[in-house]
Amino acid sequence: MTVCEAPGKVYLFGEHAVVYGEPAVPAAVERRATVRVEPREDDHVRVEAEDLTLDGFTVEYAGGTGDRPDVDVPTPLVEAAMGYVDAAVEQARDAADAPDAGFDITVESDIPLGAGLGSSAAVVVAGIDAATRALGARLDRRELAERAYRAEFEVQDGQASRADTFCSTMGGAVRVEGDDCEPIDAPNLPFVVGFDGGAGDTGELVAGVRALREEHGFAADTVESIGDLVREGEALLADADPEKPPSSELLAGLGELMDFNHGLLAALGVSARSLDAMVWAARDAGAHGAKLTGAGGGGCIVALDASDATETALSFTQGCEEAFRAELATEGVRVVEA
């Protein structure tokens, strides 16, 4: 058996801006999704998915990944749990050049399924990882990351961007600016994320922002305002000694330009009254910064605060169902097992 486990994350600052080739930051946490896989003997492919915040279920089907297992649940749910995992076994059997090989996969996570942590980048990561070393094949971290972007891209119809996955296999913090993805160096900064137990829809909320963007100049002004205060964070990071906790001055910088990030953010629509709650909440208790991550609609946000104070609000605001420290993960991808 292979195990392999890869790291969910957080937006510093960027999403949505960075579909429109802005930069963007995103960093690794210590939440991570964990994948097991056993090669079979034949070319069924049997999942069991444990923790991706839906009811646990287990099926096997045969033949190509895109047929679909007929159980008896909902399609949606199949869909939801079914989809990443599939592009992963086709990217695992394309780089072992073994189209017809079978697997036991085991799906784990600790990162809330949709909610804007990276959990699909997460299983897809750890997925390929662990099907091509289970099939003798190994990848570089660069190519993992780049098939790793292909599945997803697929799954999402073309509207993932590289940020999650690169973020998911490398670890740490990361720059993206359209195809050109770079690791960067980061103190450990305490980040605090709160979670409204929901999901929002990321291609409905991505289409919108398009929509805004193609039909008002200053929703196209309001992406490139993005990409700008990314560019003021890198440079503040590039200031910081990574191996020296964070000072007061970065974090207070750092903070304003996630408050500033969340505000156009949600001027682009893609916030919620859940998200906007529990932002308020972080700030009042006194956190540095706080603003949504990932695609907003519903999920988390991310708050910098290295007291308890943050922590506590959240866990007494209405809507938020968790919250929790969440550490920078250094190490990306890792092997378990082998």
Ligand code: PMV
Second form
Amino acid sequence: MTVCEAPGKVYLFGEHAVVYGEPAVPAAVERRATVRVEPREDDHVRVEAEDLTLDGFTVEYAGGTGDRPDVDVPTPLVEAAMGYVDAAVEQARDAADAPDAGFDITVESDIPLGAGLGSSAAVVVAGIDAATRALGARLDRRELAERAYRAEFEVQDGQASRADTFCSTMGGAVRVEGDDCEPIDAPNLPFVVGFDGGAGDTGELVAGVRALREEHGFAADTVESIGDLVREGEALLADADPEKPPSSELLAGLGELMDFNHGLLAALGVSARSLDAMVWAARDAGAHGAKLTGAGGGGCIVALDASDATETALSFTQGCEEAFRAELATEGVRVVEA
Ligand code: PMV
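Let's see the other form, the form predicted in complex with the named molecule, since the form predicted on its own is already up.
Starting with the chain above, the whole complex follows.
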């Protein structure tokens, strides 16, 4: 049995604008997807998924991917889990040069699905790492991140940026600009997450921003302004000592930029009533700043607050299903059992 686990992430800044070549800064957080892999004698793949924030299910299908399994669970859940696990299996078979390898796979995750926390990237990263290791091969981190990106790209019909998969692989904070991905130093920021229980349709939201940008010069300017604020945020992080707790000046500076980023995302039409309500609840509670994270439309917000006030306020906010503190995950994907 080989077991790997990989973290989810929040976007400190820059989602959507990253699609148009602006920089973005995601940060890995301590909510993980765990993938257990046991090679099989035949070429079948059996997938058991638990805790994908919905009811678990088990399916077994022949080695050929793309077969629709006959199971009694909601299609989007099956497709989400199966599509990503399939793509991860294909990458591992290719990496280990074992095209007919079969596996028993169990997926467990405490990252809300499709809610802007990088749940699918975490499953893909942990899945490729575990399945490749189970076949006796090894990938270095860059190679693993690249294969995870390709897997997501395939499942998401080319809509994926490298942000989620790179961040989940490396851990910590990273900077992504086009194909260029680098880890960056960041202190342990006091992230608080609010989750509305829902999910946005990433493809639809990205298409909406694209249309606005093509129609209005000021929407294109808004995307560029997001790029500007990301660069300011990066400069603040670069000046901070990553070994020390963040100073109040740093938190105030980052928070202000997060507030601005949320406003610009809302202008681009990707916020939602529930997300705005959680952002305002966090600000009213004294958070340094708050914004939606990920594609938007529903899902999660992220706020900065070292005290309990924001988490408490969010837990009483109508439309907030779950509020939790999310520590920076300094370690990316890791092997739990070799
Ligand atoms: O919701 P998530 O975590 O998949 O993030 C989507 C981020 C976008 O910038 C909107 C799209 C992308 O692939 O970068």
